[in-house]
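Presented as structure tokens, the chain that follows is alone, the form predicted on its own.
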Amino acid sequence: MEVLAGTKMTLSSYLEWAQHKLAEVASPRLDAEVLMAHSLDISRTVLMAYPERFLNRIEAEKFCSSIERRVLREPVSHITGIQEFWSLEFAVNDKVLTPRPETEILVAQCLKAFAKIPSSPVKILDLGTGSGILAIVLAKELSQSLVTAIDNSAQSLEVARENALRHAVAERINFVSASLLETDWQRPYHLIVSNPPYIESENLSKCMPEVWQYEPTQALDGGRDGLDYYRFIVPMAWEKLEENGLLALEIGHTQAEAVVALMESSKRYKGIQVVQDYSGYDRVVLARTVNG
């Protein structure tokens, strides 16, 4: 770590240094900083307000070895540990996949449906929770909702009862290690949210480095189109889901027709919705129940 050679250097020349470092990556200046802040345990805005403080060796130590990490293209939020969500901090590792701003699409939609029902039970189940932001959010957004998760990996959902306990929300989660394929799930519910895996599996290696060398193959593989998840979930939900429920799905950007084939070749859905996201892609399909 050439950086740490001669005498000592302040918090700015630091950071100029990481963001020469790390040119190749999407946001250099940006990772620099949420690096810096956590090798030193300060906020971001206190750490722009002392732009002239020394780093002891051991803090030093610490920045650049975050930054050689993140050279090697590994996530910001795998190194720190934490990432933030819906203005919320939540627990991440290898073993979950990194939350994206885009889900918070997902969980507004979720939230705007159930808005005019806040004093009954919402009864909800969360398909594939992963880091269990999901089933998080929402029994923080509703709190009369019971809410049951589930994940296929045990070590998922370690962190997703990590973070719900965080949350002061895991009394009413339940959450069950089952595959999204294969458990019977228990009914009836108001609402079904689920954001599965949806890369076409020869699509994994043509990700950045940060998500197919880093995040788990199991929460990004959507089979050899993407849709296989999609194609069990919708029938299933129909079934287990009250009069006019709501089914939620995440989507890849370009799989909006195709999810919406589905739904309607059911004809168990009605009310059928695109929402697409924060830069105007195809970002979640919302539909209700036809009685059965």
Given for the second form:
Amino acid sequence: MEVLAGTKMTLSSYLEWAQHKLAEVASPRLDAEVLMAHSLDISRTVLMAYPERFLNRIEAEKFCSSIERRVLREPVSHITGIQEFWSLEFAVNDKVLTPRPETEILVAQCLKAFAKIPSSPVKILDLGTGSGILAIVLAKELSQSLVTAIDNSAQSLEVARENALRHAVAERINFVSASLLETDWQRPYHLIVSNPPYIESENLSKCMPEVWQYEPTQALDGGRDGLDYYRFIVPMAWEKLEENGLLALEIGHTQAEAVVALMESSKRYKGIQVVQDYSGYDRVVLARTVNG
Ligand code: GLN
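Here we have the form predicted on its own; I need the corresponding form predicted in complex with glutamine (GLN).
Everything in the complex follows now, all chains and molecules, and the chain you saw is the first one.
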């Protein structure tokens, strides 16, 4: 690697070398390009316009070391410190779950539900906010909204606050450091949204190495059957929502039936709806509260 970093080579030959080194990862070429753009501090589009450009020593060293990290399966988002979500850039690190594209379905469903009343301030609670994506995107898109975002990790909340400042919505989000399972949530809300940990404990080690080696277990581990958080959230949310308030939850793709059953057996929800992601997997469950 040192030899390579010191050698005068073009951008396209570095990319070829990297693609070869990353043969084991899911998208070698894309990752190599993203890491090259990051190393040169330019966009991927600009990058593609100069394939014959030479890298200077500092650029080459930065690129080679980022490829070495990726070879060890560190996520691209941890190397660059950035993940795009809802066409916005969010700071991420190993203390928060890197936003997944399928979580955009959850955002889209919430926005659809509140599209008709944009002028009244929507009061929103985001449970387990992590990097803050749900709280921040909803605050941005629903410009009158007031959001409470809770997380039990102070380090997560630091990332979330930084992201809220970056996207100029910090003054409308109240970040609360509290455990999802213990906090006495303030109330009432029009919308409670959550992407809770939902992976079955014993399946964690079967996830991609990027996930189980580098991402925070507490953002992923949903207990023995992956449903621990839903068992808590479904009954509690009813108490904290206005009548006809919306509960919107991301779920694992095998969990729709169980989460719907939790809602049905509580007899406190109506209009229960399961929504699929772009791959056709069940991904979101929505329900409105009925008056007790
Ligand atoms: N979708 C994530 C994954 O499969 C899990 C997110 C979660 O537990 N909320 O890696």
